[in-house]
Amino acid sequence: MDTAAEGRRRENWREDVAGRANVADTPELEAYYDALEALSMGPLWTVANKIEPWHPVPDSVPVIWRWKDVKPAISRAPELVTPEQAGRRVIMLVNPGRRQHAAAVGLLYTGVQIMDPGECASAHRHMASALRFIMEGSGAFTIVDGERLSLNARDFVLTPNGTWHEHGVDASGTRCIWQDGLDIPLMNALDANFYEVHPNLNQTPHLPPEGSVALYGAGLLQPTEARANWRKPYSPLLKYSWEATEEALTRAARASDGSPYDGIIMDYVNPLTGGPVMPTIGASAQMLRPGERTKAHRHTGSFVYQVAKGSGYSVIEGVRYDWTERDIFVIPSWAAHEHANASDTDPAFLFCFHDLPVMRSLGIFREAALDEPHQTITRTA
């Protein structure tokens, strides 16, 4: 959106829609870009607004992926492959505007795995910081440097990079489908990323399970002496549980209006420090009260959503996205977006994950308000 102060920039330096500056092209020009190029070399003024834009222009866009769509796709991938052999069966969501990358948005991987009863995937770890959300099922477990973590419906697990780490379902659960968030685009765009199998396939459990969550997941701690010990830079509480992710939203609605651009919204914590659960990736939980429309924003960084409960829509630069329990959808990074609760009776709860902290980490969190409450609806996707 651009302001008044930007628009006397622009007709000063005159810049065609290309981002060129008023440089016309003569064959001399033409001959010498030639040149420049043959020795790796090139003219910043033919692609200075380009390279350096007076606001954040994602190749990523919009995409909303429908639970009616993606659930049928991921079904079909136990008939086709084990486990053993896809290694880790997954379908990715990718945004046409990020393909070469395999980003669902920004620098920022999501994905949808399945495993049946009695299936365990190998152990592994990676420079990619990473994150579970389960879809359905039950049944479902994840094991993070020797620490078993049973998993239910929306329960929300971390396997922070250089952590061993695998996923299986115990053989009396159920079929359990998952949503996985990475950053692996970051560390690929990085030159940065590493990839390792344990060598022994399969971790022994060697921690209590659940441990991380009856040391840090009650809201106390124990005495300094015993949290110094910590010095890893993510979150030690590898579990945070939907029951208590519910509750805290619901409670804090009676003690509180929230925000109006999120409605109630509260980020997911390293219980030591109060920070985001892993140095490159956040993540959050809101509710939208029945009825409930939030205003409209924009802010750099890039966010992966699922739907957790309930239902509504989104507008994100003038585009209705209407949502249901378990689709996806992203914003990209400056986009306008808004969110509804379309019942007037029962409220509406949605999960995020983002890229939040490499934003704040580097000093280039922006945000603002549009100048109208609400954006003009232009279509409905």
Given for the second form:
Protein chains: 4
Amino acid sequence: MDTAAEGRRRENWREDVAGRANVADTPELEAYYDALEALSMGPLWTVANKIEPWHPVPDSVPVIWRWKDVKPAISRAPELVTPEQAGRRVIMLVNPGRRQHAAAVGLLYTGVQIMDPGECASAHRHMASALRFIMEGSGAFTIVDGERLSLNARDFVLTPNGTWHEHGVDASGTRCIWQDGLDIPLMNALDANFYEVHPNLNQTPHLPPEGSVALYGAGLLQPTEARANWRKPYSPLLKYSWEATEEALTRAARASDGSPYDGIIMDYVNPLTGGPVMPTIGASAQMLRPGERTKAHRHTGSFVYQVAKGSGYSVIEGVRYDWTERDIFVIPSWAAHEHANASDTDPAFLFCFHDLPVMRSLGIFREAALDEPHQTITRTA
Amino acid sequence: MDTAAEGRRRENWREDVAGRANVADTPELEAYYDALEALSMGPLWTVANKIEPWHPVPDSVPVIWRWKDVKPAISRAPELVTPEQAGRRVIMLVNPGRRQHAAAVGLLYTGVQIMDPGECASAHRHMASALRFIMEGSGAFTIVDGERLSLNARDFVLTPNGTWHEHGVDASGTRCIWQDGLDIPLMNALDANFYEVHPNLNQTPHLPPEGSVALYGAGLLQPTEARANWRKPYSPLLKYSWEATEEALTRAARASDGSPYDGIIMDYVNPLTGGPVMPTIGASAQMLRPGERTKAHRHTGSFVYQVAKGSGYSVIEGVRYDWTERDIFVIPSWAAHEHANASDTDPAFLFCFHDLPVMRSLGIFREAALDEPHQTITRTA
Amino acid sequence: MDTAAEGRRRENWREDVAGRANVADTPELEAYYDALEALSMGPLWTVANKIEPWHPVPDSVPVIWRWKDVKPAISRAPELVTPEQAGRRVIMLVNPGRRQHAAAVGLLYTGVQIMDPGECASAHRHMASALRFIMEGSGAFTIVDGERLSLNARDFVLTPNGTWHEHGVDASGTRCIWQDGLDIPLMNALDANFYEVHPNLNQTPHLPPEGSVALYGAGLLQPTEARANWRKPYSPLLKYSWEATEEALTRAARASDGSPYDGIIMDYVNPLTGGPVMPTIGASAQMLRPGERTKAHRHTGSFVYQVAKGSGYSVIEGVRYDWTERDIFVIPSWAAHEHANASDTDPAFLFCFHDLPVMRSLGIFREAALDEPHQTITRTA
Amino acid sequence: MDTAAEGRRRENWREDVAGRANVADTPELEAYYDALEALSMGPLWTVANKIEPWHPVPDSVPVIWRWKDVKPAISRAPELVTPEQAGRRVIMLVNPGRRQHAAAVGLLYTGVQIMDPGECASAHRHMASALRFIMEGSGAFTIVDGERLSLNARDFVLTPNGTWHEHGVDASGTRCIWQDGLDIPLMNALDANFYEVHPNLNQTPHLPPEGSVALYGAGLLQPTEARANWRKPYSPLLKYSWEATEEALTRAARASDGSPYDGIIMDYVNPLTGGPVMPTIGASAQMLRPGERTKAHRHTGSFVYQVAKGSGYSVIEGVRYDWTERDIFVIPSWAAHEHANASDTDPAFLFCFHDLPVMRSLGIFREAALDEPHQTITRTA
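What would the structure be for the form predicted together with a further copy of the same chain, given that what you showed me was the form predicted on its own?
Following is the full complex, with the preceding chain placed first.
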């Protein structure tokens, strides 16, 4: 059985380096530690080296969830639970190192949701920011603060913090599966999560369907009145179509070599600010050109990827993760990583969302190239 | 002959209103004023009511320059001067009240430039911000900081402050005419104008042609690296095509009633900030739906319009100005104005540029509806 | 012994409310959950109500550490460890609910440091932002990026993220004790912590002593050059004296009734931006006037208080915490709280630091008054 | 008599430089120009070199108004007009090159106001931003949006755009003289001036006297509530005392060598933003140390100086202007200038206000050192 004293002793993180804590346990000190503990106190020096590491040491580990595994798993859920029972019928993708936080990586949550034709979940809102990236099926829709939006494969859709939202699939549609992304673990870490069920359980759309796409979707021109009056901290545009995204990447490749670490990479932006789509979650799309293999780097921030098109692999901390369409994988903060397109003829496309807006708002983004352009691959996952 | 004293006397702006200056001239005071003048001083009270008016009293007057007059006028220029001689072969549109400032309205300059196939003007840069809106012809191009851009009818093109730029028409093209817009009078009013001729007289393009359109033209997705590193105060996107503009307005009309004063109106934005395209000049496009007549309002800011498509009229301070394609007209600050589409079947489109970014940066934008929705039309211009 | 299945079962957070997850465990579902778990997946619905609570449910609890307990505890440390061994000779104040994170409340760390005359710790820097509030003793100093600052009772001192810093006490001084505040738990939660030991172990000051106080300490006038060129995300002023703080509060009370919830409360600001002193930690000082008892409210954000002067009590979630000079107490996010000055003749002063800059940057500050002005006191801590 | 044609001919600004306009007048062209003029058009090339100069060519000239001249001039005004008649009893200081704009330099206005004990002018507000710097006398006060402020020698006081304000001298005071500074010419150049007389002609103060000084005057601490809620574009602090200003400069000199061009120079800041006190006018105070002579530079922006203390001289475009206490002088945009303290024992202090906030908001600040550290003095003014 664990005692507090044993717990503490296991926590003496000594380092024999000038400027680091290096205090040996003695009976006298242990008695002192016990006395402190009784007062809700503790010696900094036994844990200083742990809580102030030389560089980030995430609990999160790299993980890949392959579609060949995810699809059968999620496909059983409709047999077992209804959306009403489940609230939302979602299978979470859980990082083995972050099980307590229901996190896929860092303070980001992701899951895969499945809905059948005619199903609809009830409306709610929360402090957490949410997005989805559509995987397959037809007839899915979402209603966000009274605006109905249809969802097609690879569309990127926002349900920002504080907006009422609900999802469903038209009776004329097919079974739909999409990925959800939220910052639930961040909101909980910051003790700032709130949740409300819509007073009518479901919304009656009162705005033109796809209205935000009509108004803000042109990107380069924005409505004069709305532009002057929008005060919310997130994008007024709620859906970004895949077609335009792929075209944007393809055109950018004509004018730019992109990033040595990411190929052609572009951020989805709030068209009224040029900033991230939501204050706590950003999203990007990237294209690896045929045969492209990027260089390795590391940086702060946690990333969740979905393979939008093509096949290839990423090397994360020396381990090779092969991926193909609809696979989902994560890269923890400060993990060395690089990407490769397996095809010499077709581009590969990755969608990702991440917490870089948090890193940048708080001034803690840091980036470093590795000494060598590529990592040595130690194994294949 | 004018004497200083006579000049001053004509300037006693008395008002018989409590709180306003109301000092009668007397021989004693006139002697005092003469003494002050010799010391580069003067009484505030003789001019206070003039320099602190109840509301803006622009020197600018509303003017329309009709294409039927402008085209023949500009078309004579190529017979008379070369681009080399002229620097730029441009006919200025000069407000009768702003002749000294070479201004079309307020502190905005506009002119109409003409170039024949094979012609090219030399490269320069200046503190003034510049834009152009293409009127007719094919084969025109501009080179901005090493990027070559082709110019087609109704394209909106930037040559921001401090960028090297030059214009020409391909030998295979046709005679081209476009409208230039600049803030030259503003730069001069602020004593901040600078001008440089390119050391080589002409640029050798070193960037991909239309590169900024390829990189930034998607609007909703922006290149990750460039987005993080752009420090200039203007849009990195240098050309906004008309086709996308008309489509944006048409789609916005499906989701919005627009503005009661302007119909469907959208601002061209810097995609990296959502702000105006340049720090001192903004631009907008608006659509008047078939049969639409907007309500009257007034606001600070000076506006230069070009009719992009269709026919209609604007009522400015009670005077009706009928307009059709390529006509150019101006609305001075605080002038009451409203717009009407003359067609019951086709939309009309107006392009405009203005100094609203200055009004907003300096905190001096002010707007008021009129008591009545429409002005009484006192005459037709 | 715990099995994963048992662990999960304990985690079925059902709620019998429309719109909330409410799925009963069945053998079939449990088998499904086991299968998911093997794939690093899990059902959202068993934990949805837990991870998306109706309102924040912090692990942190209110705690008070009284000086009468803290002083003897910290005073033993010099007998037991040297600064060299300990890195820093600090006793952490650890929230019983946040022991794993070494947090005093939320994602904020605090501790009490002690140094004897002639002692000096080595220089380091880290991504975590740090501050201190001086409790007692004379002759303490800190060196921040080459600037030496002396520390006197109740001075508030910054060692912002990324600055080299070290602390010591002059040989001619007395034993010194101060409170440290850092966002170490936040940096770890965000996987963004870094640490470096100074290459020379100690800095040689190369800037004028107290130079930032001389340059930026006037507040209302700021050096023209520095103001135009400062790019760092934190205040260039590194020390805020108590004398000026107490005077500011006393003068503000002449012109303002202050806040119904906090009395006369003012924020320490970065004089170059008017914003918080560091991007992740803000600090405030407040005065409770003689006899003042504030109203109760709750809001997001975690707070660490030190009683700077006087005596009184705070009611936190119905529990009364009496406090006097140098006592330290914490208020978790969303906890109802109110403050009272125990004296009818003298003001009481509280210093506090908090994560409101994070709440505001991320758009997650939320505040609510209670229905009643005061809480019912259920017990005294 | 002038004809339009003659007017134009005088305006052919030819330059024999590649890239500049260089078109000789010919009878054919002159006929063309006449035809254009009749259509409110004109050739750009005859004026291009004038309106796009190589660098700013201000109409403003350097001027000094010496107290020995100003004091007798303003002192006669009370015998000749009452404040009621005059609105405000002010003698303008008018730049010989800017007489039409009632400007002292660039688009800045300045004047000297005089009031006798018991006098009070009526309340008004305007879009122009205003400030004053007190020269002599006791008992003066101003009321700004309901807050009464007493004015003492060298105090710097704001009456920002849109605030109701009025000035007076207590019956128990002495004759008071102060300098007014406004951006009236800027507001008129931008066609954005508005003026209103207070409905009651005078305000009844409803806020604590000197309340903004009590609340915001501490600089380094700002009231929490007000800080979060202030939305106006100017400083909430309305008075900056000279005593604190002189102390700030004196202390800064201990930690900084200041600017090679300006000595120890500091900006008055809005304590809620660290930015300029008003969106269109900034203010600075500078100290020239005993014997100090600064280096010469030039930059955009117009400046109005008042000598707060001491004696010295400035060299502006090669002309030496000796100055002593209360003298007022102006430096136009892009004029080369440098300053010298005439005393080897005492510091000299200059107050100035300027339009740098406009230069910076619009992105048109530019600065250059001269090739030589000092100008050759060609004459003494």
